[in-house]
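What follows is one chain in structure tokens, specifically the form predicted alone.
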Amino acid sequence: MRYRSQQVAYWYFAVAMLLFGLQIVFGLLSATKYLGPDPLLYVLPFDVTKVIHTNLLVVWVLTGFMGATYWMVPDESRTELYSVRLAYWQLALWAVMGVATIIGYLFRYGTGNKLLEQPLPSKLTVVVVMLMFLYNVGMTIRKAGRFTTSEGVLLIGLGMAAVLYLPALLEFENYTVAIFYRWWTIHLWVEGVWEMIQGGFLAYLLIRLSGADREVMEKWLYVIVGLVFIAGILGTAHHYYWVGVPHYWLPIGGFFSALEPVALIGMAMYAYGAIRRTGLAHPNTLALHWTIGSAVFTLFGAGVLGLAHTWPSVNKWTHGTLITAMHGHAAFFGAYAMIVMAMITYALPAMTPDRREEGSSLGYWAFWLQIGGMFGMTLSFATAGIGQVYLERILGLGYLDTQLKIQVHFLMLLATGGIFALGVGAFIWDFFRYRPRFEVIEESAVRAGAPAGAALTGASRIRAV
């Protein structure tokens, strides 16, 4: 660890891991409700467990983004964080908001607007937290007087994420209008500025893990920014099939949505080529697995499955079915969950020095179990969704009758979801099984070329924080 204030990242990562585990619990609980009698029907009905599951996803990923930023920005700017105290206050306020919101969902306290169910006090707290976060990061960069392109793209993405949350504060009496403007937050987050955030982290990791040239990586970031502003904004229209917009928006939305992951996979291909050409590789090979895996799975989940599902002639049949869950699970996992876990895996050896930097066997089991489990879940949702579309949308069978006929696919979903949960559990256990020791390395060791994420020993460590 090069800077003492980077220790803040550990506690953000710890909170994110706890929320990740809780999200998996509610996800499996939601899936079991498709299979028969529900003993928790009047305590935790499906609508409550699903709301908690999806909202925990958003909260833990954002928590991971914040922690990863607090690790990356001091390292890139070569300075201590502007205010460690402000970062801890931010984390405390964020955690309290998250717990209070989840408890509120248990008592049906929310807005009912999918993924934006947070009540107004929680939304205002989110705004305050984001302002604290952006101020702290911005002042750190200003204090350093050093501003890299990867930091710039990351900061633009975080700033735009905060700005695009503002439409969520508005309430509309007309449900169709509310759905229309909801996508200004949800789509432009997950298929717009969050991809800029992913691009910033991806560039940072590839530069350090693969020996890729910074100048080339930064050029890829410019491509990402361009695609986000063109493909991300225009791609919003693929959600508009049912809300009465002019017809010409539909093919525009479907086509540009599929272009969004192209730059990310291009970065990963370049990094892999750099490794093959130069032989340079960081010893933390597990972090490299998560990094390259994020780019590849993004192409699969967001790109291939997105194009297969969002083209208007297909989307008119699949909209609102389990095909949506197929695309959503694969895309979120590849683009955001995996990049957060990549940043965690890269940073952990410096904050838990007893850990092997190349990664443990448990860490590799966690990676492959999650990859295999998510791929199986994707297939389960796909087969169930195809059956649902044919029976319900084409043959005209009733919704409940259709659900009975596709239950076998939910058995497969639970089996593969269990494999994924084992992978998540292994990752969380691997995270917490080593005690954190925040030790700063000597500046001479940094100048000599020691990896910023390395857990150095002996004279290279100068003090525990």
The other form holds:
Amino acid sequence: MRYRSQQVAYWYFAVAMLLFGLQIVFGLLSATKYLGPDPLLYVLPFDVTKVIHTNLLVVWVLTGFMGATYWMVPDESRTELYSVRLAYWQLALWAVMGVATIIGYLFRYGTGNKLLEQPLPSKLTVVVVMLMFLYNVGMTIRKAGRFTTSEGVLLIGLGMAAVLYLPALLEFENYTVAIFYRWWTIHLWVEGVWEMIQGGFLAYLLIRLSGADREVMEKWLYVIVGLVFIAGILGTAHHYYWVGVPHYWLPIGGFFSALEPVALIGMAMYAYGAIRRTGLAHPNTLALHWTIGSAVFTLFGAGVLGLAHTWPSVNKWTHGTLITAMHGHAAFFGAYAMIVMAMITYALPAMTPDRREEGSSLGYWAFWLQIGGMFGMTLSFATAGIGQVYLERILGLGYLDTQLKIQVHFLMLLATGGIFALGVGAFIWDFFRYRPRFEVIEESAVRAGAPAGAALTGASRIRAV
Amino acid sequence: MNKRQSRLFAVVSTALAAVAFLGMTVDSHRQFDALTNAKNITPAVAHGKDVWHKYNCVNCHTLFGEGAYYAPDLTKIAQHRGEAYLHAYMQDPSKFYDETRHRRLMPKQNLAENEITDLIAFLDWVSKVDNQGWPPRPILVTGASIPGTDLTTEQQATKAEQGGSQPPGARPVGSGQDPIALGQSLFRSVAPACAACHSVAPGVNMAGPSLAGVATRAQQHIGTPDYKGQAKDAAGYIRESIEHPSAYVVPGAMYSANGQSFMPATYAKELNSEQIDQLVAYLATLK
Ligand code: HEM
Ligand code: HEM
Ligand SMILES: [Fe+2]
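Complement to the form predicted alone: the form predicted in complex with its partner chain:
Below is the entire complex, every chain and molecule, led by the chain shown above.
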């Protein structure tokens, strides 16, 4: 740790970890209900466990993004944060909002709009938190008077994410129009600005973990961002096929969303190439696993499995089936869960100095159990989904009778979900088992090659440029 | 390419895509009203939408294919079920489905009467939105038989082993002018579709009873003292069932309430007499 104020990141990560654990509990609960009968039908029905599952996901990932940003910005701009106190207030407000919203869902206090279920007071709090966050980060950079491209891409991503949340505050009388704008938030987040955020973290990690040259890495980062938006913006239309909008969205959505994987291929090549060309320059190989893993799993979950059902003539049959859940899980995990865990794994040894820099064997177990478990869950959703599409959508069997015939895949889902949960448990345990100690390592020590001063590789390179 | 050029690429491509997207958004707004029949969004429909949100229906069901995958898609449900059925169902789903059989059940939602009415108005509006004809085939809530083959999946397996003959619905039908063939096709295509509630496979009871053997059963019913309707023969009974469903109701709490059948009573008005003749001709073959 080079800057004292970077320690706020630890507390963001800690909150994210707790919420992550809770998210998985509710995921497993939801999946159990697929098997049924449900003894909790009148206590905790599926709609409640599911809304909590997905909302916790969004909240913990955003908590992770904010923590990782508070870690990265001082490193990149070489300064302390503008206000540590503001950062803690922001975390407190955010955590209280998150927990209150989740408790509200238990009592069905929500707006019932998929993924944007937060009631208005929560939504307004989100906006306030976002403003506090962007102000704090913005002032930090202003104070420092320097900022890097990776940081810029990250910040524009975060700022746009806040802006794109605004349509979620509006109410529309026409359900079709409401759907139209729901995707401005959801799709343009996950297939637009969040990918910028992922790209910013990826560039930061790769520059520090590998010996890659910053100029080159940042040049390609721009290219990736360009590719994301060429395809991603018009790709929104792959959610517009069947909701009551003009017909021209079909070919537009098919064509541009089919181009979306190009940026993801670019990202995977970018990560792989950086290591391949310049080798490792940092002992934290566990963080490297998460970093490369994120780029590769995104290509699989978002790129390949997204492409699999994005063309209108395919989507016509698969729309709104377990095929969607297959893709949603693999994509979200690869792109956003994994990049947050990469940032955590990278930053953690500097904040918990008792930890070995290269990662513990428990840390590796966490990695491989999660990868294996999520891969298995993806296969389970996929096989269940293919069965569903064929029996229910193509042959015309009833929905309920089809679900009975694919029970075996739900058993698979629970088994592989259990493996995944073990991986999550290991990650969380590994996170908390070392006490945090926030020791600032002097620049000179950093230069002497102390491992926690990983910032060196990147920082010295800028100086050289 | 240097860094400045790659930045230019990022900015320009984003800007171009954004402009195209906004342009089409504006154009879509010009068309939304027509495509969604916005003039039919009455206060009841608008309130029905609020009820839909308030009770979190979207986190079990999908609507326009968006939502959760624990319960059936409801985009066209209002075209598959009549108002009476939906009303009674929303009051207590457990009367209609058995959790031990399908391993899932919709929990009772404790809706107020006007909430139910408005919800149905909303679902009716949804079912009429011009959404490129999705779903391409009707999505049914239940039904263990593959429509058109008229056997349950189990029966198909055993029949196939025995090399048995094809069931009536799977036999190739003759000329398009044949009233029986036309009736069979109407069975799937009228609104609400008969096939959404009735299977013609034996033992497959959906929202309505299986119609396998309905002609034989009809003959038996009209002789019994329970029967209060006007029909004199099987064809007459079937016709009466379509035109006046409540004249005689098949026993079962999931089929009727207070002597009022949940089968839509709209067919007498909305089908012409020729169409009803064809449906009767078809069903009379199910002996
Ligand atoms: C990191 C990137 C991505 C994430 C996190 C992600 C996540 C999701 C999620 C959660 C959904 C379900 C949304 C809902 O119904 O509310 C979804 C739907 C969808 N995604 Fe992605 N996605 C990503 C990238 C992609 C890409 C690159 C493609 C295409 C090549 C794609 C194609 C689709 C399609 C076609 C649907 C609609 C499925 C349906 O019709 O039900 N996604 N995605
Ligand atoms: C043990 C692990 C997990 C299990 C058993 C599980 C199970 C489920 C279930 C049953 C649903 C409801 C699908 C439906 O609507 O019917 C769901 C939704 C969802 N879960 Fe998970 N989940 C797990 C972990 C995760 C993780 C780690 C992520 C992301 C990183 C995730 C992201 C999502 C998303 C985005 C949805 C909404 C999908 C959609 O609507 O298409 N889940 N999950
Ligand atoms: Fe999308």
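Everything quoted here is computed from the prediction, not taken from an experiment. Numbering follows the first chain given and starts at 1. By rigid core we mean the largest C-alpha set that fits within 1.5 Å across both forms.
Review point. Does the distance between the two CA positions of F107 reach 2 Å or more between the two forms, the core being superposed?
Key: No: F107 shifts by under 2 Å between the two forms.
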